[in-house]
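Given next, in structure tokens, is a single chain: the form predicted on its own.
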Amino acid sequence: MSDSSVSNDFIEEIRDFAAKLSIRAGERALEMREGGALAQDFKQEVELVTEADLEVSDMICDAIRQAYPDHELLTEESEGAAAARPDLEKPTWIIDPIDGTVGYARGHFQFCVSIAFCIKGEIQVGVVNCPALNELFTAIKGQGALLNEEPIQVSQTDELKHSLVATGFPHGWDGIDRLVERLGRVRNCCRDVRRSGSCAFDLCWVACGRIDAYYEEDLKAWDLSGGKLIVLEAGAEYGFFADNLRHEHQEIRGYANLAGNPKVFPQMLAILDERTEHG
């Protein structure tokens, strides 16, 4: 793909492609848990996926190589997605049809669809929908973040006992101990803690001010790849808790993710940071 290709035009032309097909995406998502009994399977035994999962998934994906056949996709529900590494030169979409799955099937209205696109080893579009609220979440790299194409950024809380946090839990219960010790931690610092069950919603709820920061464990490409230029594109400081141990792409690095306001992330990091080299 030649230099022209990665132009502002084409990026803002991807940006809209994703935001409109974010929305088709959201109603259909809607309009399958509003018909009746959603079919749902489990992955590995443990991660619940509803025939809207495949069904949003397969519609995002097919609009995409209609439009962009040479682009490469990575998708939650794609085979093999687990252990894909993707290098992100080649145009690349990254996509969860529906991040926060075991809500959508509750009736919650805490689950979105994300969509990233990313090239020459970047995130340079991020779009999240959440459709039981009718709001979108948009940024492109270099431009700031967008509501509903309204600006946002951050909260200006600056201390930590004054902040809102969130967090989420892997879908196993390996390593719960350590994960609920840590939690008293920083429930003990900050005002109170809030789960949602969606990484990209969590980081979009950070980006317009309504919490101050969120953390978690153990992400994959697809949960935070939308969400994190939006939250960085907001005003968040974005970083990490422990050693890139499993060697992953720093752009959609999935373990130990940290994102906050600016004033309350070196607190948060202070707290949580797991590292025996800092910095």
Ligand code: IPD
Second form
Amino acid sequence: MSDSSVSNDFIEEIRDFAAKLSIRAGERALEMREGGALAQDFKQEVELVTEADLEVSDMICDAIRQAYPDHELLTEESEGAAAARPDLEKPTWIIDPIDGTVGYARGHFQFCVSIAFCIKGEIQVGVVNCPALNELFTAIKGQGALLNEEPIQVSQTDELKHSLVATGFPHGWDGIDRLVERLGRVRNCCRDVRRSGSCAFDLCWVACGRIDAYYEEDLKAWDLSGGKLIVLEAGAEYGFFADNLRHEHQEIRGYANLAGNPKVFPQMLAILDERTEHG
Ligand code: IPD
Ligand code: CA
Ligand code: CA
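Switch from the form predicted on its own to the form predicted in complex with D-MYO-inositol-1-phosphate (IPD) and print that structure.
Let us now look at the entire complex, which starts with that chain.
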């Protein structure tokens, strides 16, 4: 981004604000879970939502509205979120209050609070907090990625056959056989596969080198935006293994995402590639 009207001081202020907010939000999510049974519901009959998703979403949005009343907000839990097409030109926050709800509700540690800040068409700040592990991942565009304030890098694994690869699945059952067939092709070429249940978690684990690649067909902007900047700033290659069939904004595109260390990325792309338009 070349526009000097968005100062580095402002972007650092946003990063610090988002980081503190994600820690408060994570504490609240843990506290609600420890407090006992969470009220649960299903969106479109298949997608679990708990009272914690809603409360944490409100907590984050209220804090942002108070601090930055003229900024745009897109949270998974707002009405009409699925159809929203933010242009990201104005200051825009993209929030997944709990990414990995299914595991969260079952007492797993693989869930995250994800907050991204975009302006002038780009994600400029990414914050992903994994509260159950006390791990806070942050990135500012062009300034590298941090885990608990220490710089992180993607793995050095250079062959797919030695790689750990993560993926995820949508909440419903439609098309699942096709996704499982694809996973079989990947598993045949790598060391093993992982399924954490949180896109933000998977992207951050690629960023810090615990796994080597992550792909998923059907993501939303709030799943990926925070983790995407973190993994890119940690040195990953990031791209798409199919055409942009949904005509999404490229920066927050959820269809057919692939991230990996630069050695493993092309090997994964060769297995997954369904593009007709290259480049
Ligand atoms: C889900 C997680 C999961 C991914 C799904 C997402 P949610 O988000 O990121 O890993 O496979 O595609 O919907 O519903 O737990 O916020
Ligand atoms: Ca999510
Ligand atoms: Ca969520």
